[in-house]
Amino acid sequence: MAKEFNVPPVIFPSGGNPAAPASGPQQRRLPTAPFQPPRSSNPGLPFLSFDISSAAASTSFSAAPQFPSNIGGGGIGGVGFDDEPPLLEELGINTKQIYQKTLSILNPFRINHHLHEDADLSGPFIFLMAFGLFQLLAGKLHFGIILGWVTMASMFLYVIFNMLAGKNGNLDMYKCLSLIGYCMLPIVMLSALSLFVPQGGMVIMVITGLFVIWSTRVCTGLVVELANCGDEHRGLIAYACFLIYMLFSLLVIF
């Protein structure tokens, strides 16, 4: 025999029971219209939904920003473009000094050694690039060889002189590189002249000997005048310089 349980009735809220009949007429909600942005005041651009003139009027920037004429500002001690030094001076390149040193090399009988007391590498670099360019015009690619040989020649002259002078030697590596580079000017002229002289003849041999003696004399005189105890070993210094410039002249001949 089945046992009966007293289940309390379930009461649904109003409108919650879909099966229950509606107690009153059904109230429908009117659908709300979708959001529509305000129409643009410019009929030619219908896709714009805002007023450009009003937006421009409401902006917080009333005028273009103004910058001071000087970079650093006049109040804090800055300088403008007119007061800045030239670019070559900032790089340490003195064109007037290079020109005067070049003129002193051109006269092997009257060398002004005071000009070469301030060593630099700008002039030697120009001469070495010119030497490589003339060799390139002759069909020889010697840029790397020239730069490498100049470095080795400077080390060779530096070691030879300081071994001869001992503790009294004051010739540094930087000054050796500057002197050898400036005295390369006759070799550069020889390289330019060799473009118009037949190779392998007696003429080019004689001209090469004259230019090598020119470079040797100038370099020896500068080393003796600028370094201490150089006059005592003039012959050995001249021999070392002769070997250096003879080596570079072989690039021109062969």
The other form holds:
Amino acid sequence: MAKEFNVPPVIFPSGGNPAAPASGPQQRRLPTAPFQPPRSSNPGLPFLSFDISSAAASTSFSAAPQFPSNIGGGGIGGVGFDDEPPLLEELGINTKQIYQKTLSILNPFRINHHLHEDADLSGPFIFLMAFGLFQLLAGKLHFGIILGWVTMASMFLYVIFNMLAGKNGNLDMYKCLSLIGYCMLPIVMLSALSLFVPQGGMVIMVITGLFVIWSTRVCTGLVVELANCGDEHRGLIAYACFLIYMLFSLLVIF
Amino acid sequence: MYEEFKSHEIANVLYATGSDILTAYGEKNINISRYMCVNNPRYYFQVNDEYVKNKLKLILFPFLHKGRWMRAMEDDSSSFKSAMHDINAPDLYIPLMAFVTYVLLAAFFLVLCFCRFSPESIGVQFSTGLMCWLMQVLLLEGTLHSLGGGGGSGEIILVPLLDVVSYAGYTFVGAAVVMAVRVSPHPVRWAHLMFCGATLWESFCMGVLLVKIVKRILVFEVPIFDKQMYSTNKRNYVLLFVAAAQFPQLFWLGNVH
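Switching from the form predicted alone: structure of the form predicted together with its partner chain?
And the full complex, kicking off with our chain again.
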């Protein structure tokens, strides 16, 4: 015995204001399927717009879902998405600059310090997260340790450099942290490599030595160039950087 | 500039607070200025490559030093010359670097010989090393006080605190050498022998170094109003004690487990 299902008629919007739905409980007020967000007057925006103003301005929506009208308009405020800068720019993350700085670190023989005059912490943060991730792939949970050690290492280098350079030392903590973070790139590559090479072997020791010397050379070059008076203490600063990167390489190889 | 200003402000506040507290307790004799005003740490970092190389040679082989042990004075006799011009001047760069090198080498040793590395072990080594540094400082301070006329008699020892800290920190050069010997690849049956030999050698060197430094301080830098305040015999025994105390200290530092 076939059962008849009562399928209520689906009414598609045909543009313009629909006729006011008939009052009365019999006629269900269906939302149009699928749910059509109220389109704002600006067709270029890909995001949902929850503005009261644009909702009021648009005329093309119809049969709006019968939610309480104060949803979605909310307290987001009257500013549209037109005036806000892009998210990355607002956060200060300049991806192009990060990419250029990373490329400049890759060459240990020619140190371009003009790029690094503008210190930023987002590149180092990405590197440190990548470092932690590779360590995690090797089975070691070192995220907190890496962040803590980077902080202490940059304080160490800050004190050493400013004391050595005397009254003219103008390396500030932000730049110091940024430089140490960027020059961590070879160590990150080392930790990626160590996933494929047998642990504790001779190969990884030799590669570690090379990468630590690479890091040291780049870091010393950048610190000496950027803080413009460390040239006569190059060897002393190089030893301090060497100790710092040796400490991080310990985390990788063991 | 701002840093100089800040350090002077803080130093002044601490000095005022300290002297208030001590006056309240009736201890007027203690000259706290050398503890409260850690004056001018920049002086201890005026080093260059050549100074570091020569000073390391001096620390590792003090008995081969043909020159004098006196510290040179500035031209106007107001203060001592900085480390760049005088090999006998104390500095803080070498002790700091030697300390970090020692901690790193100890971590390497722990891994290579016991296959047991955790990042916490570096923290443990760091704390142990700091404690040892502190004990060395206390030993030197005790020596200077006991030979400088004793406490309570109004004698003032004018050696700045950071000087003593830096002399005490030279131990870590020896400790780093000992750890390097332990870490370097060598046949296993000689491991214990090499460790003992290296520690004995370094303790001897450190003993000689510290004795010479303390003797110079006592003879030249401390104003002793009555030269007969202590006997030379007593002085020699105390210096011998200082040298002998280096042996257990270096054994403790080298015994990483």
